[in-house]
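Here you get one chain, nothing else, as structure tokens; it is the form predicted alone.
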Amino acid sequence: MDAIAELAALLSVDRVLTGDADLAHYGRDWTRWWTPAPLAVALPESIAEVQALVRWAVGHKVAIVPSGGRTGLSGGAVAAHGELVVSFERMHRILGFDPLDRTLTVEAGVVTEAVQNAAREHGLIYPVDFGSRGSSQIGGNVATNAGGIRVIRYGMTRAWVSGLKVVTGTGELLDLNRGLAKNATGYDLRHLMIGSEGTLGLIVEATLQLTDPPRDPQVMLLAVPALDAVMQLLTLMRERLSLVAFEFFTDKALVHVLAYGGKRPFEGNSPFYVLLEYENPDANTEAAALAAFEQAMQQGWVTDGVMAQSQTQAAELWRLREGITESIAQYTPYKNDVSVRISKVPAFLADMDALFAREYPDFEVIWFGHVGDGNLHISVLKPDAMAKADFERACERVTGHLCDVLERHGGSISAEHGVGLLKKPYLSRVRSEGEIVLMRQLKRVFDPHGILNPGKLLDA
């Protein structure tokens, strides 16, 4: 019998896929940068049948390459070398509440917005939020430990698993914290998992902390003039307001998501936006989110601004903010997904805006971002008139600048989407020597046959 023949004998035939389309479809995520090459994509749906595949895996000296939605921007997912792709989809069952524990027990390819959607339904949140909620999923966003558009106020993925389950490398199923809210005994092999991009375990279920719902949350968009004005917003909003969201955005931004659909906030323009989100239970919150405004205007950090009448222009205004990254999707844009400490977001962006005008003046550069916890995402836009393997040298060199701004100011080349392939031969820019030796030696512990999303985040 030969691989592919004994992959459809432990699954079934219509769950191992071979076809051209298919391995195009899930061989790739969302940064287009490689061409898929798969062996095969299997469909497993129980634990069982996962830990199967890794033991048939280890058997054929072949790499597993986890896929879940497919919505990170580093690489992560992208199977370009005969890997066998082991997307979650199937498993996506939601397996229990605990009013008690407030937690949700999930598979990993539960999509991020059911997750959202259950909690909703015991009215509960689950926080961690962000544009790809209606298409990434659970065990992705684990794995990289995502984080989204409001981490000023809830954090990582990281805050909100209280369990795990995890395949590793032999096929051995890890239960790692059982949902316990406190223990300790020694190493928290969950906190390591999470962010680990799939090279140390497969995570196949979750168990999600859920929190209350904001009070009466409001939304507010804000013309700022200068970026130092931007941070001045975000000193005087956050002693105001008890604040949901922080985000950013340049009008080059703006300009993209109104020709794909927006609507436009109010007239005139401006270099820079806020968009931010606040709770408001009752009248003495509106009248200090009003006073704010005011001050704000009085001292020329703020333009013209609008206040969300209704829940519809409240999802309108965050569509300005959420609908960037679909509206440059069609340019081939190059994404840097950085973070700094908030104080030296200013002079980070002034630096890079003077290296971009300097070194790449023909490339359109759209900036936004969580810049309430120091997080920017950079996108270069691809000339029209240039080949795509020419822009992807350029942007080589851009990231290779990009880098040495971030080392002078202390900050990351990945805030929240991973390294995968992407970001992976920058990762000593971050990572002391003494750290990458240690992660290493880990990965060798999980996986001692090499075979869990070989070539991302770590060379071999």
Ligand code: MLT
Given for the second form:
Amino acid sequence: MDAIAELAALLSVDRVLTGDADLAHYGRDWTRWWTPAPLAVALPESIAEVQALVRWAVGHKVAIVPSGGRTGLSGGAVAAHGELVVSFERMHRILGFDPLDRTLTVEAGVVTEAVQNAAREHGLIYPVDFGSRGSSQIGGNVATNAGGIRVIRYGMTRAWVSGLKVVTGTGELLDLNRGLAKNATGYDLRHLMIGSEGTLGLIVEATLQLTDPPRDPQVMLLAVPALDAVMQLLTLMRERLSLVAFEFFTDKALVHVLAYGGKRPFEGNSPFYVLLEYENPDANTEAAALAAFEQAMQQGWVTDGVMAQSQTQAAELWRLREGITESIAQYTPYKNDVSVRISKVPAFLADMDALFAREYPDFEVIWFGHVGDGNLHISVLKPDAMAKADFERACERVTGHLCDVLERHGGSISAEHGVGLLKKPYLSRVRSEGEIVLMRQLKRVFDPHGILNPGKLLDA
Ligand code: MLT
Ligand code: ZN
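Return one more block: the form predicted together with D-malate, after the form predicted alone shown previously.
Now the complete complex, all chains and molecules, led by this one.
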């Protein structure tokens, strides 16, 4: 029996895909930088099937690329070298809610939005949130320690995982932390798996911690005349309000979003915008928000502002920020996803601005991101007339210089998108040689045959 026939016998014929369209669809993520070329796609429906697939892969020396919603932006879910893509889309059951623990246990393929909705049905929230909530899956979120738009208040995915089931590179099933709030029994392997980008194990199930919803959240959009005013605003607003989100984008980004609909939030345009969301626990909040706004106007940090008067208007304002990624997707952007400590943001921004003005004079550069977390997304758009290979070379050269700036400010080359293939060449600029050696050794412990997402994050 050949390898593919064996696979079909392990699952069923209709859950092993080998058609060209399927290979192209499942073999790539949102990066769009690599040409997909997997061997096949498997759609397991149970943990036992995932274990069987891993054993098959070991036996046949075939690499596995775990696949969630494939909304990643660093090439972590790309299969370009004859790998078996293991898609978790058929493992999409919500297995249980516990009101006392306030946890939801889900299979890896449950879509983020479905988790959020399930939490809401119980009067709680799963607070990790981002634009791709409608397609991304929990397994992928955990594998990349996804962040998003509410990290300033709730932290990253890591903070909300109280249990994980993981299949290692030998097919062994690990049941990590089992939903415990306290567990002082040595190395917490759960946290090693979170953010490991599919290189140490396949996440098959997660127990997620839920929390109370924010009280009556309000949304405000501010027109900001200068980059350095953004951080002054953060200090002011964080002092006065209970922030749930503090996001920033430029007018260049807004222009792309508006090309797909919607109207300008203010009469004129402003070079920068800040979108903030805050809790409104009592009657004093509105007055506090207005007073903070007036102070910001007097200081010259803000030139205009709008406070959403309804949920619909709040959603329209959020669309101006969340619509950016989709609105620039057609330009195959090169994405930087950098972070520095919040206190370093002003000096870092000035240096990065100077670098890009010098190195990218002819490219359109779109700035936006979670500036309240010290995390900026800088998307460089490929000019139509430029060959993809030339564009890639130019971006890689500038990213090398960006690493110098990051090193000076103690920052990271990937705040939340992950390393994958895209940022792998720069890992050694932000992690020490000693750390990388240990990471390689850890990979060999969990994946001795080197079959789990090889070539992503680090080389063996
Ligand atoms: C976002 O914050 O919108 C995402 O991380 C996506 C992106 O950088 O394009
Ligand atoms: Zn982001």
